[in-house]
Each structure stands twice: as structure tokens, then as C-alpha cells.
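Take a look at this single chain in C-alpha cells; it is the form predicted alone.
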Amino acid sequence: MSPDIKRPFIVLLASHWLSMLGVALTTTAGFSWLFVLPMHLRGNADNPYIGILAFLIIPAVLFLGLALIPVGVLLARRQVVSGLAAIPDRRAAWRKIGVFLGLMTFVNLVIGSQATYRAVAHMETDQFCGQSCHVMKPEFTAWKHAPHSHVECVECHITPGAAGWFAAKMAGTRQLMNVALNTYKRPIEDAIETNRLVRSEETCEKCHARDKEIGSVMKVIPTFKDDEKNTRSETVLMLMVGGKAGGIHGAHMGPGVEIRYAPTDSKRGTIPWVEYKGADGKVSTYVDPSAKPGSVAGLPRYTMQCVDCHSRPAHTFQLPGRAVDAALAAGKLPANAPFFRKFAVELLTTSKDGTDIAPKVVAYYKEKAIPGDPAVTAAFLTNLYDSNVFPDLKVTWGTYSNNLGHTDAPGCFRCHDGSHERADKTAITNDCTTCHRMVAVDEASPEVLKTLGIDQ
């Protein structure tokens, strides 16, 4: 047997078009890694489901065209070998591979600089996120109707830097086999929940300066009650945000402040053990006294930031009696009808999905004479049920809380529920005043507001 048949490597791999097929696919997925990885190694993070492309698919074509080329170039020798092929020249197939690689790197260089850059970019969108994962539909769809909507989900959920930027891509890539194994949970967890949240100095803080004075904030909260006439009344409010100086934020977020917690649940809706150190250095810890001698000890500790208090501030969900009194007080649904609070809120809350809101909304229409167009009503109620209840992923009224506040979750409660005490009894105040103010509390026409002109 001749040289040529014994280690003729680069005359076979010219020689069958399975080992060139290798070749191609191999240069198309290197060139596709060299385009892709600089972009998200810039010091900016981007959208994990990148991952998808950076980790799965062109791994996976990389290692196909590595396999198709010792196959290919088996098979040219076997037909070398048996007679079915005579030995290509040597000159001749360095000249063809030479000719080959400068073809596919021209083509390489087209798709890198179009095809891949725009699907890249596609996947780097929030509606990429949003509406090509299924799982994430409750999350966009609140996202949507919040007042981040203009703020790209990248710039909340992913660490600045290689090391944020190699974890989304881990993350994109686990979300991915969940969703194609069915194994993803319903509902899905927060990102409080499953303990991968991305601090605030690298996201919240990057637009809100944490010593910023805010000062006191009226509120204006509207209610209705189910009576007959969906009477209506006001709760007035001074609440006072403060800044670095004192009030809610200074208090907790100003300078030399820093406060740890233990909770004992995934959620963080349990806190037997607060740690705070304030501005003078000295530091007070409290510990609920209903938590059982030495459970404490072994449970993690965060240091507290924004999001534990503002804990939707893009995913914001909705609880039906809050929406339906804010929609009444907006005039979007009708507040002269009989019983109409009362009727809007059972009907949310029971519909099973969604899909009975329009016809019993016509019947209520017909039933009390309404007048008016109950298709509109109808259409707004469903919308509403459809924002904020996903039967298929298990999420419903309630299934995200907002702790910002006391009202609909603990929230506040968690520490501020005077039972937290030091060793000398002092506990963490639970005075209302400390945080706000009473102006009025469920009035009809409160005169605060006339003196404001801004009453009803």
C-alpha cells in the first residue's frame, strides 16, 4: 500500500463531500461563536435566553461538523481502498479546500454580519422574552401595564459584566430544558423565591439615587362599597418617603445604614430576626419572640434593598377589589348601576377563565336595565381578568404579592408588627405615625380635598 492510501488526510477530506459538509458546519459555527460572544462580553449584560444560541445551538453544530469529518474521510478511503475511487492529487486538493475555505468564509462573513447579528438582536427584545416563552406570559403581560414598561427586562435581570453575562446564559439555558421537559413550576417563582435576584445598586440604583429627598407624598385612596349606590369615600394620606434625612427611605436605606434579616420562608413573608446598624455605627438586633430557641441560627441572612419592600416594581399584579375600585373612581366601568362593585368583584373572582365575564355581564345589563353598552364593560372586565389571572400556569388573584405597604400583603407587618424586640425589650415600632399620616380615613367627600380642589 502506497503512502498516499496509508495517510492521504487532506487528499480524503477533499475527496467526500460528507468530511467537506463537516468542514463547512464546523468554520459556519466558530465563525457564528466569534460574532455572538464579543457582544455580550462588553461589560453590559443582555437577554439570558442568548443562551440558547451561545450554549445549545451552535455547540451543537460545532460538534456535528467535528463528527462529520473523520466519517467522511473514512469513507473516501474505504472507496480509495476497494477500487471505487482513485487517489485525488495532492496539489489538486489542497487547491480545492483552499478554494472551499475562502467560499465558506466569504459566506460565513454574510451571515455573521446579517443574519446572525439580527437574531441576536431579536433575542436581546422584550418581546423575545415575553411572548417566545409561554412561561413568562403573566410577567410580561403585567410588565406591559406597569411604569418600567419602557425599561428592558436585561436591565433589571442580569448582573453587569462576563460573570452576570455567563450566568444568564446558564439561567437561559436551564429555563429552556424546563420548558421542553415540562418541568418548569406553575406558578413560576419570583426571583425573590428562588434566591437569583440581582442586587439593586446594579439596577434600581442605576436610575434612582437612594439619597434623594423625596419628602412627604399625599395619597389619594379611592373605595366603594357594595352597597346599592357603590358609595363611595376617600383615605387621605401624608406618606413620608423622606430621603437620606429621615422618613421611610432615610431610615432604612440612608447613609450608614444597613439592615440584615433572616426569613424563614423562600418568600421572605416570615422574619423572626432583624439586625439594623445605624448611621452612628451601633448596631441592635431584634428577634421575634415567638420563634422557637435556636431556629434562628441556622437561617439565611440578606441585607435589606429596595426590592424587599418594592417588591413588584415592574410586575405589578392586581387584586380584583383594587382594580374594580379604581376603575369605578376612573369612570372606565359604570358607578351609577345597582350593585355593580359588588357584582364586578364576585364575578372576577369566581370566573374560572374568563370566558363567562361577557355573557353574565350582558344578563346583569338586562336584569337591571342598565343603560349603555355592556359589550364595553364586558370587554374591560375580561381584560382585567386576563392581566392578572393565568388559569394554565396556575396564577390568580393574589399569587404575586406587593409588599409595598400593609394592605394586601404583610409587608410592613414582617418587622414593623411590635413584637421584634432586643434584649431589653425595645421592640421595632409598629406606630402608624412613624411612616404616615391620617388626613382622612374613608370619607365621603373629604375637605382636604376640597381645600385642594382636587375633590370628586
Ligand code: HEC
Given for the second form:
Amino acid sequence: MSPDIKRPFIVLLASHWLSMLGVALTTTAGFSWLFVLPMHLRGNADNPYIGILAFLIIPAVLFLGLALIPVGVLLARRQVVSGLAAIPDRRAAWRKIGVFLGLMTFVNLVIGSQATYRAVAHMETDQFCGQSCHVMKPEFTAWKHAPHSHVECVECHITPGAAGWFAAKMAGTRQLMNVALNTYKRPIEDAIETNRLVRSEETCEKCHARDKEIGSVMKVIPTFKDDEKNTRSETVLMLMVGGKAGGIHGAHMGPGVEIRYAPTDSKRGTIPWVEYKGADGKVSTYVDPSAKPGSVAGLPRYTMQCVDCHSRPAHTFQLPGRAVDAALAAGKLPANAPFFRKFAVELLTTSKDGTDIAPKVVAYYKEKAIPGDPAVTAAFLTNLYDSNVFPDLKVTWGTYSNNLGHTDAPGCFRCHDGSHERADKTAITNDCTTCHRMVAVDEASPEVLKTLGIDQ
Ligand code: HEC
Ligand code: HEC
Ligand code: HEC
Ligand code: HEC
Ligand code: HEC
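Given the form predicted alone, corresponding form predicted in complex with heme C (HEC):
Once more the chain from above appears, this time first in line as the rest of the complex follows.
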């Protein structure tokens, strides 16, 4: 005869400590949810830590509690069946559970509300954020000044859907632990290196059509010499960005075109193997002959994406020379102050933490008897330094390089260096006029700018 019928669930539940613990955990989790969920929904949905609490930790407690209840019930049943424990009275069992639940509710309401509220309130403080989000300060600072400053972080970094959301919460938890234990990498790895970027179909291409015809884009790059006059010159390039039909975009992302490549390092800086599938379906493989035979076979392969060229769409860090040149051209720094270009670039490159910039600018103004307020120049240069160099995170000039080009980083020349060859010895093009027409190179005042009426 089965004892189950005479020993209802509720009686067994009350007679083992494990099932009672399960009830305790379940109610605690339930109450915590009641406190945390409204905070998550009410404007704090972006705070990953509230998310972690609401969707990982509390549910874990809930499920642990739910799992413990049947275990306790089974153990209680076994004890009763084997005669080890007395059969409790049904009425007494209900009373026990009633008192227990009442007590738990009271304790949960008093302590739980206070504790959860305090914990969540703490996560909102600058102190907490200042420490944890501080790791991302370089990216946050650069993003604020980027053309994508109105595009939210999650748009590029979190794959839409439940799986992406879960992966992000797990990564967030891991990052939180690294920050708490102070074990995060300095500088933190770039997102290409950790292979954690959302595919361009689900990000960039939601806003920019892959085959949009952009045509040619004129680029004027002013540079200044390190001489007394800060002599200015201009390089004018006509970049053939193209679109569906061809050009830079069409050659890599046009209809039917697919480029796969195998890098030897996680930053994808050295690429010995490239496979090109054209619109006609024909496949050619280009190999760097300096790569050891057989060394390419085991490398990971990636399909070319927007970020393989546009690696810094939201976090463009500058180089000191380029930043000073751009500011001189824009009139934000004094181009008539003798040797100013040389002075400014040296100052930015050698400063340890940015605090010595202002006094040195003041001294320079005095020494060279430059009219105007040194404070404005000092503030500009200090801000430039603070937006690009983060000494405690080991981020300095050039730590995060940009692959859109070939002068500051290998960029296009990782493949287009003229040495990646097919079996028939044709190489991926290195012709200077394929990607851009060089309308003027380092000219004092290029004719074309006069013609267009945009010379200075
Ligand atoms: C338009 C898309 C886009 C947006 C918006 C964006 N990012 Fe990024 N982010 C990238 C790309 C692309 C990389 C990888 C660059 C690389 O690996 O060279 C990256 C890299 C990073 C990295 C790794 C370190 C580094 O510099 O490579 C961090 C951290 C980061 N982003 C944080 C953020 C934060 C925080 C925000 C919001 C304030 C944000 N991102 C917004 C595209 C974006
Ligand atoms: C939510 C929409 C959105 C997403 C996602 C997005 N962009 Fe943009 N992007 C824009 C808008 C809007 C502009 C124009 C901004 C402006 O001119 O101020 C822009 C501008 C650009 C520009 C020109 C910037 C410049 O320097 O003038 C490039 C290049 C670009 N995006 C590439 C990308 C890439 C690569 C990605 C994916 C990593 C991406 N975008 C994701 C909306 C988006
Ligand atoms: C092979 C490298 C490469 C790839 C891949 C690539 N681009 Fe570009 N793209 C460029 C270059 C080079 C320019 C011109 C840059 C400049 O103006 O400084 C450019 C320009 C742009 C511009 C700005 C055009 C303007 O008006 O100034 C946008 C927007 C853009 N790309 C979006 C994308 C998107 C989205 C993808 C992915 C679907 C993509 N690109 C893939 C190289 C690439
Ligand atoms: C991962 C390797 C790789 C990178 C990086 C790369 N390309 Fe290419 N590119 C190719 C391959 C492969 C082809 C097709 C072979 C060819 O046409 O020589 C190609 C073709 C082209 C073409 C068409 C050439 C022609 O003869 O019509 C242009 C233009 C071009 N790339 C520009 C660029 C620019 C600009 C960059 C950097 C912003 C760049 N590529 C980065 C692999 C790459
Ligand atoms: C695969 C395409 C490609 C090839 C081949 C190529 N370039 Fe470029 N080049 C670019 C891109 C992209 C940029 C960056 C444009 C920008 O700043 O947005 C650039 C920029 C430049 C600049 C401006 C540098 C600066 O100060 O910013 C010069 C100069 C230049 N290229 C010269 C050359 C010469 C010389 C050759 C031939 C040996 C060559 N390029 C071959 C794609 C190419």
C-alpha cells in the first residue's frame, strides 16, 4: 500500500528542513523580484548590474528553492516510510507552514526591501560607476565626439534577441568580476581582438545600405611642417568609395562578392591568406609568399565586414601630429606662433599625465611673446590629451589604431601590399590610383582647391 494517499504533499513538505529551506528561498526570490523588477523597468534597463540581479541571480535563487522543495518532500517521505520519523498531523503541518510563511514574509519585507534597495541604489552611484565604468572611459570619451554619438552602445555591441542579450549579461558579469578583482586587462582588448562584435548585417546595415552608391569622396588633408612658420601644405585625394557597381565598397561588399581572410594574430594585423569570390562566382585565393607553407591551414577564417576597414566608427582615437594639424587648420591653435606645431606635438607626446601641459603652454607664450590668452590654447591641448591618453588604463597615442587607410596603420595594405599573390602570380592590387586619385600631394596651395574656391 502506498503511503502517499494518506500523507499529502503539504504534510511531507512541512516535515523536512530542506523543503522548508526551498520555500524560504522561493519566497525571498519572489519578494526580491518585486523590488528589483520595477527598478529595472523604470529607466534603469541599461544598467547591466540591475539586469544581472533581476535576470540571473534572483531567478537562480528561485529555481534552487523550487528544486529543493521536491527533494525535501521525497526525503521526508522516505523517512516516514522507513519508520524513522513520526507521521505529523495534517493540521499541525498547515499551522507550521502558515507561521513559517508569515515570518518569512515579514523578514523579507523588512530586510529584503532595505537590502535590495540599498544594493541597487549603490549601483546607481557615481562611486560604483566611476569604478566599474571607468574601464570604458576611453571608448565612452571617444564615442561622445564621434558621428555615432547618437547610436547607443548596445546597437553595435549586443546581438539582437535573447541569445545576444544573455551573452551580453554573461560578459557583463565577467567584466564586473574582473573589475571587482582588479584583474581586467590594461589596455582592455579591442572588440575585434575578442571577436565580440555584432555582424554588420545586424548593425551597420540596419542604417547604411551595403550597396548605396556613394561615388567619389574628396578628402583634403592639411599638414603643417615642424619649421618656424609651421608651413602648411595640402594633400587632396579623390576616394573611389563607389557602391553596388564597384569602387572600394563594391569590390568587397558588392552583390555576390565575398572575401574571406585568415589572420595570424587576434588583432588581425597580419593576413597571409585571402580568398575572393567575385560576382561571377569564381573563387581565387591570394597568399603572402613569405608565409611558411602549411602555416595558413590551421588559422581561423573570417568573412570581411564593414569594421575590417571602418574599425573605429565610434571610438576614433587621434594621433598627436594629425590632431594638431587638424586644429591648426581649423584655427583652434595659433598657426602664426613660431615653431608652434613642433612644440605642441612634442608636448602631447612627452606629457606623462597631462597636468604639465598648461604651465608649459604659459611658459611658451611668455618666452615667444605670443599675443593672446595661453589659457585657451592650454585648455584645448589638455582636453586633446585627456580624450586620447588614459595613463592608468595604459591607453596612449596609437593604442587603438584605425584600419581605414594605410599610413597610420597597415589597414588596407594588410592585403593590398602587392605581395599577396594568386597561383598565376597576379597580386591583390597595389596600384596607387585604384583606390584614390591623388589630385595633390603635399602641395602649398593646390590648384584644385583654388578652382573649387575652397583654398584658405
Ligand atoms: C557604431 C558602432 C559602435 C557604437 C555605437 C559603439 N561602439 Fe564600441 N566598438 C565598435 C567597434 C567597431 C569596436 C572595435 C574596434 C576595433 O576592434 O578596432 C568597438 C570597441 C569597443 C570597446 C573595446 C575597446 C576598443 O576600443 O576597441 C569597448 C570597451 C567599447 N567599444 C565600448 C563602447 C561603449 C561603452 C559604447 C557606448 C558609449 C560603444 N562602444 C558604442 C563599435 C561601436
Ligand atoms: C542606428 C543607425 C546607425 C548604425 C547602427 C550605424 N550607423 Fe553609421 N552613421 C549613422 C548616421 C545617422 C550617420 C551620419 C552622422 C553624421 O553625419 O553626423 C553615420 C555616419 C557614418 C559614417 C560617416 C562618418 C563620418 O566620419 O563622416 C560611416 C563611415 C559610418 N557611419 C559607418 C558605420 C559602420 C561601419 C557601422 C557599423 C559598425 C555603422 N555606421 C552603424 C547611423 C548609423
Ligand atoms: C574595403 C574597405 C571598406 C569596407 C569593407 C567598407 N568601407 Fe565604407 N568606406 C571605405 C572608405 C575607404 C571610405 C572613404 C573614407 C573617407 O571618406 O575618409 C568609406 C566611406 C564610407 C561612408 C561615408 C561616405 C561619405 O559620405 O563620406 C560610409 C557611410 C560607409 N563607408 C559605410 C560602410 C558600411 C556600412 C560598410 C559595410 C556594409 C562599409 N562602409 C564597408 C572603406 C570600406
Ligand atoms: C582582407 C583583405 C583586404 C583588405 C583589408 C582590403 N582589401 Fe581591397 N581587395 C581585396 C581583394 C581580395 C580584392 C580583389 C582582388 C583585386 O581586385 O585585386 C580587393 C579589391 C579592391 C579594390 C578593387 C580593385 C580593382 O582592381 O578594381 C579596391 C578599390 C580596394 N580593394 C580597396 C581597398 C581599400 C581602400 C581598403 C582599405 C580601406 C581595402 N581594399 C582593404 C582584399 C582586401
Ligand atoms: C587599397 C587601396 C589603396 C591603395 C592601393 C593605395 N591607397 Fe593611399 N589611401 C587609401 C585610403 C583608404 C586612404 C585613407 C583615406 C582617408 O584618410 O580616409 C589613403 C590615404 C593616402 C594618403 C594620405 C595620407 C594621409 O596623410 O592621410 C596618401 C598620401 C596615399 N594614400 C598615398 C598612396 C600611394 C602613394 C599609394 C601607392 C603606393 C597608395 N596610396 C595606394 C587607399 C589606398
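Treat the numbers as computed from the prediction; the structure is a model and nothing was measured. Positions refer to the first chain, counted from 1. In this text, rigid core is short for the largest set of C-alphas that superpose within 1.5 Å between two forms.
For Val73, a C-alpha deviation of 2 angstroms or more is recorded between these two forms after rigid-core alignment. Once both forms are fitted on their rigid core, the CA atom of Val439 lies less than 2 Å apart between these two forms.
Once both forms are fitted on their core, the CA shift for Val448 between these two forms remains under 2 Å.
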